[in-house]
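A single chain, nothing else alongside it, follows as C-alpha cells in the form predicted on its own.
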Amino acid sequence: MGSSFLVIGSGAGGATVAKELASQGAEVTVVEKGGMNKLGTSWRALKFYSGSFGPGEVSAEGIELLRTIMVGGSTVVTLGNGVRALQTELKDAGVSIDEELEEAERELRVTATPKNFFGTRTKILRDSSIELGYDVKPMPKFVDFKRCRMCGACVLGCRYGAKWTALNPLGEARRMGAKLIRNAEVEKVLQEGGEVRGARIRDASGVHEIDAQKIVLAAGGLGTPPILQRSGLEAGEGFFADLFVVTYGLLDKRGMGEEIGMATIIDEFHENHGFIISPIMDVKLDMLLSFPLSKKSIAFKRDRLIGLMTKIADDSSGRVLQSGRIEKSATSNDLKKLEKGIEVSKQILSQAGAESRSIFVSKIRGAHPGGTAALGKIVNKDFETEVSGLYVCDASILPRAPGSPPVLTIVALAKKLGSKLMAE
C-alpha cells in the first residue's frame, strides 16, 4: 500500500491540505484514528469526545481537556466561530497567512452573527454588558445561518448541517480521488538516511505499512506529539489549551429556551489581559457530570440559568508525553488572567439581575489543546520537521495559546502548506 501524500488526521489541518492537494490531482491518503459517528445528542457525543465517561481527558494536574477523536476531527463539535487567531505572532515567526486567511473566509462563507440569532439569554446579557459599557461584538461564524435551528447543540455535532466542519473539505477530497482509512492508528513515522518512506499503522486486521513521499502529520495537539515521539523526535513541550471556565447565575426570568453558544464576544480584554468573555451554556449532561454535587440541580433548572465563558491564552507549560500522559495545571499567570474575567462576568451578571447567591463558576476547562510541536522549535517556516518530506500541520505548531478560537487560523495554515508541497 503507497501514496505520494498521507495525511494523518482528518480534522482542520488534515482535512483541508489533503483538499489542497487533491485539488491538484495528487495522491492522497487520509488516516484517521476515529470512525464516523451519529451526532446531534449527549449520548451519541460520549462515543466521540475522548475520555472516560463524559467529555474530556484529564491532565495528571486535574485540568479537563476537550477533543474528540473521530472523522472530521474536533471540527465537528466547534460553535463555529471563525476568527482571525495569532495572525501577527505567525507573521513575526515569518510565516505570513494573510491572503490565506482572507481565502479561508470565503470559503467558509464567515459572517457576523446576525442579530436575530441572538437567543434571549444573549441578549439579557448584551445589553447589561452595554449598560455597563463594555464593547460587545457579533461573533464571525462559518455557519449557514438559513440552515440553522438555533438548538444550541453544536458541541454535539450539528445534524441539520449549518456548520463547515472538516467534513466538508474531506468530502471534497475524497470526490477528487483521495483515500480514507478510519479506525486506524498511527504507530509511527518510518523513515530512512533522514528521509520518510511512510508509515506503520494498526488497525482491526492488524499492522500495516503505508508507503509516502510526504507525510503531513494533522492529529492534533494531543494526537500529534506521542506519534512524534515514537517515531524519534522531540515533541510534547510547550503545550497550552486555551484554558476556560463559565461563570453562571440564575434569574427570576423563566422559559428561556436553547440558543447559539457564543453568539457575541466581549474581545477588549485580549491583547492586555489575555482573555474573553462569550455567552454559553453547558448542555444538561455536561453539567450532569461536571457540576459539583451541590450545584447538579441547577442543570434542571436551564430556563432560568445564564452563563457567560472566560476564555484565556494561558501559559505554555504543560506538555504531553509519549505515553498519551497529559501534564498540565493552571499556573499563577493563569489564575489571574481567569479571576479577572471572573469577576467582569460577575458584575455582568449581576447587572443582568443574576441572583447573587446562585452566582458559581465552573471548573477549569481546556478546548484548544496545542504548541506541542512548535513553529521555530519542532518544525521550521515550511512546517517540516528535521525529518525530510515529514511536515506538521495543526494545533501543535502554533507558536503560543491565541485564547480564542483557532479553526480558521489552522485552515489557513493548511492552504499555505498544500500550496508549497505542490510547487516543490
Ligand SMILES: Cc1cc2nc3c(=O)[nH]c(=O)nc-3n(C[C@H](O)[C@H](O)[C@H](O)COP(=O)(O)OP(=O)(O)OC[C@H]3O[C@@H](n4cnc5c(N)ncnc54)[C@H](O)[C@@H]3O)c2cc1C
The other form holds:
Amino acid sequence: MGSSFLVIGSGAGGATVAKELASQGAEVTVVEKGGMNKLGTSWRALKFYSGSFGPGEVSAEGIELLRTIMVGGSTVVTLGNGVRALQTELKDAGVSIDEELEEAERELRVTATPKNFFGTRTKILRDSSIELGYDVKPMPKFVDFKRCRMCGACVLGCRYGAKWTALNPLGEARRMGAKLIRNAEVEKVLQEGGEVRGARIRDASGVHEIDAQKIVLAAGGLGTPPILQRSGLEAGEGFFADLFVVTYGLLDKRGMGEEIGMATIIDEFHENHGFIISPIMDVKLDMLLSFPLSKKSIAFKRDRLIGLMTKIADDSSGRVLQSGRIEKSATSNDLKKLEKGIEVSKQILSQAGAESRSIFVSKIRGAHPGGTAALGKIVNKDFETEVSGLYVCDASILPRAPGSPPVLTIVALAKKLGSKLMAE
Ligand SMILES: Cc1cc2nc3c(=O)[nH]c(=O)nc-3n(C[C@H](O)[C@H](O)[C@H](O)COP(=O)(O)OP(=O)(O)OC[C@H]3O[C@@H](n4cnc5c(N)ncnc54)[C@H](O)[C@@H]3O)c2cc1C
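What would the structure be for the form predicted together with the named molecule, rather than the form predicted on its own?
Shown next: the complete complex, the earlier chain at its head.
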C-alpha cells in the first residue's frame, strides 16, 4: 500500500490539505482514527467525544479538554464560529495567511449571525450588555442560515447540514480521487536517513505499514504530539487549550427555548485582557454529568437559565506526553483573566435580572487544544519538521493560544501548505 501524500487526521487541517492536494491532481491517502457517526443527540455524541468518562479528556490536574475522534475531527462539533485568529502573530513568525484567510472566508461562507437568529437569551444578554456600555457584535459563523433550525445542538453535530465541517473538503478530496482509510490509528511515522518513508497504522485487523513520499500530520493538538514522540521527534510542550468557564444565572422569566450558542461576541477585552465573552448554555446531558451535585437540578430549569462563556488565551504551560497523559493547569495569569471575565459576566447577568444567589460558574474546560508542535520550535516556516518530507498542519503548530475560535486560521494554514507542497 502506498501514496505520494499521506495525510494523518481528517479534521480542519487534514481535510483541507487533502482537498488542496487532490484538486491539483496529487495522489492522496487520508488515514483517520475515528469512524463516521450519526449526529445530533447527546448519547450519540458520547461515542465520539474523546475521553473515558463523560464528554472529554481530563488533564492530570483535572481540566476537561474537549475534542472528538471521528471523520471530520472536532470541526463536526463546532458552533460554527469563524473569526480570524492569530493573523498578526503568524505574520510576525514569518507566515502570512492574509490571502488564504480571505479564500477560507469565501469558501466557508462566513457571515455575521443574522439578528433574526438571535434567541431570547441572546437578546436579553445583548440588551443588558449594551445598557452597561459593552460593545456586542454578531458572531461571524460558517453556517448556512437557510438550513439552520436554531435547535442549539451544534456541539452534538448538525443534523441539518447547516454548518461547514471538514467533511465538506474531505468529500471534495474523495471525489477528486483521494482515498480515506478510517478506523485506523497512526502510531508512528517511519523514516530512513532523515527522510520520511511511511507510517505504521493499527486497525481492527492488526498493524500495517503504509508507504508515502510526503506526510502531513494533522491529528490535532492532542493527537499529533504522541505520534511525533513515537517517531523520535520532540513535541508536546507548550500546550494550550483556550480555557473557558460559563457563568450561569436564573431568570424569573420561564419558557425560553433552545437557541444558537455564541450568536454574539464581546471581544473588546481580547487585546488587553486576553478574553472574549459570548452567550452559551451547555447541553442538558453535559450539565447532568459535569455540574456539581448541588447544581445538577438546574439542568431541569433550562427554560430560565442564561449563561455567558469567558474564553481566554491561556498560557502555553501544559504538555502532552507520548503515553497520551496531558498535564495542564490554569496558571495564576490564566486565573486572573478568567476572574476578570467572570466579573464582567456576573455584572451582565445581574443587569439581565438574574438573582445573585442563583449565579454560579462552571468548572474550567478547554476546547481548542494546540501549540504542541509550534511554529518556529518543532516545525519551520514551511511547516516541515526536522525529518525531510514530514509536515505538521493542525492546531499543534499555532504559536500561542488564540483565545478565540481557530478553525478559519487552521484552514488558511492548510491551504498555504497545500499550495507550497504542489509548487515544489
Ligand atoms: C465543542 C467544540 C466547539 C468548538 N467550536 C468551535 C467554533 O465554533 N469555531 C472554531 O473555530 N473552533 C471551534 N472549536 C475548535 C475546533 O474544532 C478545533 O480547534 C479544530 O477542529 C482543530 O483542528 P485540527 O485539525 O487541529 O484537529 P481536529 O479537527 O480535531 O482533527 C484531528 C483529527 O485527527 C484524528 N486523529 C487523532 N489521532 C489520530 C491518529 N493517531 N491517527 C489518525 N487520526 C488521528 C482525529 O480523529 C481527528 O479527526 C470547537 C471545539 C469543540 C470541541
